[in-house]
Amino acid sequence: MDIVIVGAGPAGVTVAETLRELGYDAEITMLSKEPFPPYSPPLMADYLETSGKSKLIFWKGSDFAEKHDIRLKTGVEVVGISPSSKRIHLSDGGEIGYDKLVIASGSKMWIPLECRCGEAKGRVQYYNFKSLSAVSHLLKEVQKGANKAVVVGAGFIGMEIAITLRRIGLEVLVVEMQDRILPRMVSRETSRYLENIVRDLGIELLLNSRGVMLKGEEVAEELLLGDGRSIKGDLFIAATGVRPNVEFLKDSGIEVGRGISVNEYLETNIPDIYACGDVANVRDIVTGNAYPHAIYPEAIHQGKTVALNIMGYRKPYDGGLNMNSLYHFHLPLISEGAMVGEVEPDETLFYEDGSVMRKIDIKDEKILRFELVGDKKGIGFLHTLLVKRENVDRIKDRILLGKYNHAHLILETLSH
């Protein structure tokens, strides 16, 4: 039984090595578009501030295909896939056949900007943070003396390459078309409390404005707004969101929403067939909505139970669950649960010292998301509460405050 995996990032390489690790020694082979071995995408920004000297990006070793007998065909796309024959087709003019095929083809920037620049001339006309490929011609520019970056979206990914940028001494304005950073990762509060953090590390923000254009002789060279300002830079990022991959999929009978269908065990409406990580459509364990759930430890978790599925033990996937960290503000951020706006909390709980913010919203009773800024006390048992799905009536104003533990809700259960 031959297996082929589309897409080289955490998803399909946990299933390669977990089918490794489950005894299959049939022929794996496994696609990417990328000229690179396996990497790992939280290490990009490591692998920027390094100069691409850091070799953790290659975070199952360089040789990762060799040690577990993969046959992996880089720098090829997948452009099609005919179930019915169970035959790949690819960007090369070749096809390759399979007998299980899995779907881990990741997501891409989502680009709603109108770039009017001219011949390039081989370089890139501006640049975007979603893959190595992409991380390497923004170094390559960087290296050539770049001063004044323009970053595209205050999301998770364009306040991640800000701050890195930041740091590697560039002058970075930041533009987002809300009101706030991250304003679909936290909260309003939280937001306003690290807009002062970027602020004091130099970044400039520009909020409530929308990029519409990018213009240029030959790259990108001005950035031009909604209201008609323009905004000149060396180089310009764009950050404005993700969709998944899933363009080659158009005639395959597969269905695609916002994501790839998938029913609990990761398989997709046509046999044989699954999707896993950043492309597939699953149901998230707070709210019960279906949506791609485009984040590490979800991949790696859709992984390991597609492998599981792959080898007949009839693994379901509990659902997956929004977890957010970021360690760039100098002080922990973590946020877990609903997206913010997603479900209207029914109480939300609040408290502030100094560097330290907690926050929790509560909906029937349970906690529906929280956000702690600079302190992680009681992290592990307030995502406990959240993934089983607790109630937290009788103990809501101490887990605010992180004095609660796991052996009090015990007891606390008992005597009622």
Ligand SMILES: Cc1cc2nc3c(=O)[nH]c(=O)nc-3n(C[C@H](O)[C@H](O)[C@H](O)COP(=O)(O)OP(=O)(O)OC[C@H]3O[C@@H](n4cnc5c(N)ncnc54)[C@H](O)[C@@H]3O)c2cc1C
Second form
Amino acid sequence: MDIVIVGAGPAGVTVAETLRELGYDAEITMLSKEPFPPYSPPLMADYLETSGKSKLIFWKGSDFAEKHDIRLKTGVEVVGISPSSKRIHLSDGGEIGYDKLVIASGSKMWIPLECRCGEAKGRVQYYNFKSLSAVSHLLKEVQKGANKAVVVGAGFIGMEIAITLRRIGLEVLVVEMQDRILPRMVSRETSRYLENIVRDLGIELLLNSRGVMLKGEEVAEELLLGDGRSIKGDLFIAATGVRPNVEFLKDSGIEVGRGISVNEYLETNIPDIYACGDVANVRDIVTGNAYPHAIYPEAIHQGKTVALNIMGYRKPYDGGLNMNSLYHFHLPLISEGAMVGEVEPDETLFYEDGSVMRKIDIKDEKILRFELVGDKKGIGFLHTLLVKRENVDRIKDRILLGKYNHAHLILETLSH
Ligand SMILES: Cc1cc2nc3c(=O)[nH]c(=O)nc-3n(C[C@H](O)[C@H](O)[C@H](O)COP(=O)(O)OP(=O)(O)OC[C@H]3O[C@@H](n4cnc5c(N)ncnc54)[C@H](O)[C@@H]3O)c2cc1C
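Please move on to the form predicted together with the ligand, as the form predicted on its own is already shown.
In what comes next, the whole complex appears, and the chain from above leads the way.
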């Protein structure tokens, strides 16, 4: 049986590695658009900060393919799939047959900015931070001595790149159309708290401002805002959101919604084709809504599930969990559960004391989401209550303070 994996990101790598761990010893081919060995996107900030010296980025080792006897083809793009003949078509004109196919093509930056930048003459007009190729272009420009960076978008990736560029000495301005940073990820209170930290780092924030167009003679030199203002800079970075890489599936018959539609075994609607990671549309265990859960732990978990199912274990995937840990702010900060604004809570429990903030949203007597800032006390217990969809009505005030855990619950149950 020949297994072909499209994409060498965390999801694709996990499928291949798990297949080998499970004893699969036939051919595995991995195809990657990127001209590098498999790398970990969460480590790209570190790569930039160390001027490309940190080799941690290749987190499975530069010899991952040789070590696991995987035929890794880099720098080649899959441009089409013909399920009827079980063949995939490559950008270099080649074709490869498969018995089982895994689509782990991840996501790309979605950029709603018009660019009127004349003739680029081989230069990059503006930047993003979604792939190691993109980061390498950005690094070159930084090394040429750029002074002022303008980051469009204050989501997770935007804030990570802003903090990193500031750390390596650039002047940084972040433009965000909403009235706060990280609007989908953290509550308003936490945004305000983090905005102070960001400003103390010397990063300028321009909130309530929509970037609409980049202009320049060859490369972007200014960003025009919706209200007519113009912002000048040396380099512009789009961090405006991500979308699944699904264009090459056009005409394949593979069903795509917000991402590739999959069943509980992460199988697509076409036999012998699986999808996992940022590209897959999976049901959330808390809200029941299906959307691509574009985070690293999900890519790993789904990759393992796909490998088990290819090997015939019929292992259902238990659903996606949205969780974020913002380590670039150098303080304990974690949120788990529904995205901000996704579902209206019945009740919000809130505790604040100095630099500690704890917040739990409750819906139908269960945790809908929680957010801990400055203190992770009781996080394991909160996580368990969230994923097991436990009724917390009786204990909610105590779990808010982090002073109540599994042991207390057991003792209480025994004494009743
Ligand atoms: C800067 C940054 C920081 C992040 N930090 C965190 C973090 O701290 N914590 C966290 O949980 N998550 C983080 N994430 C998200 C996490 O990296 C992703 O969820 C994870 O990488 C998804 O893995 P994946 O394999 O599904 O997709 P990807 O990592 O996107 O990999 C997919 C690969 O497939 C390739 N590909 C796409 N289309 C084709 C094609 N047609 N032919 C061949 N190859 C193709 C792509 O080039 C890409 O290399 C971060 C992401 C970024 C960009």
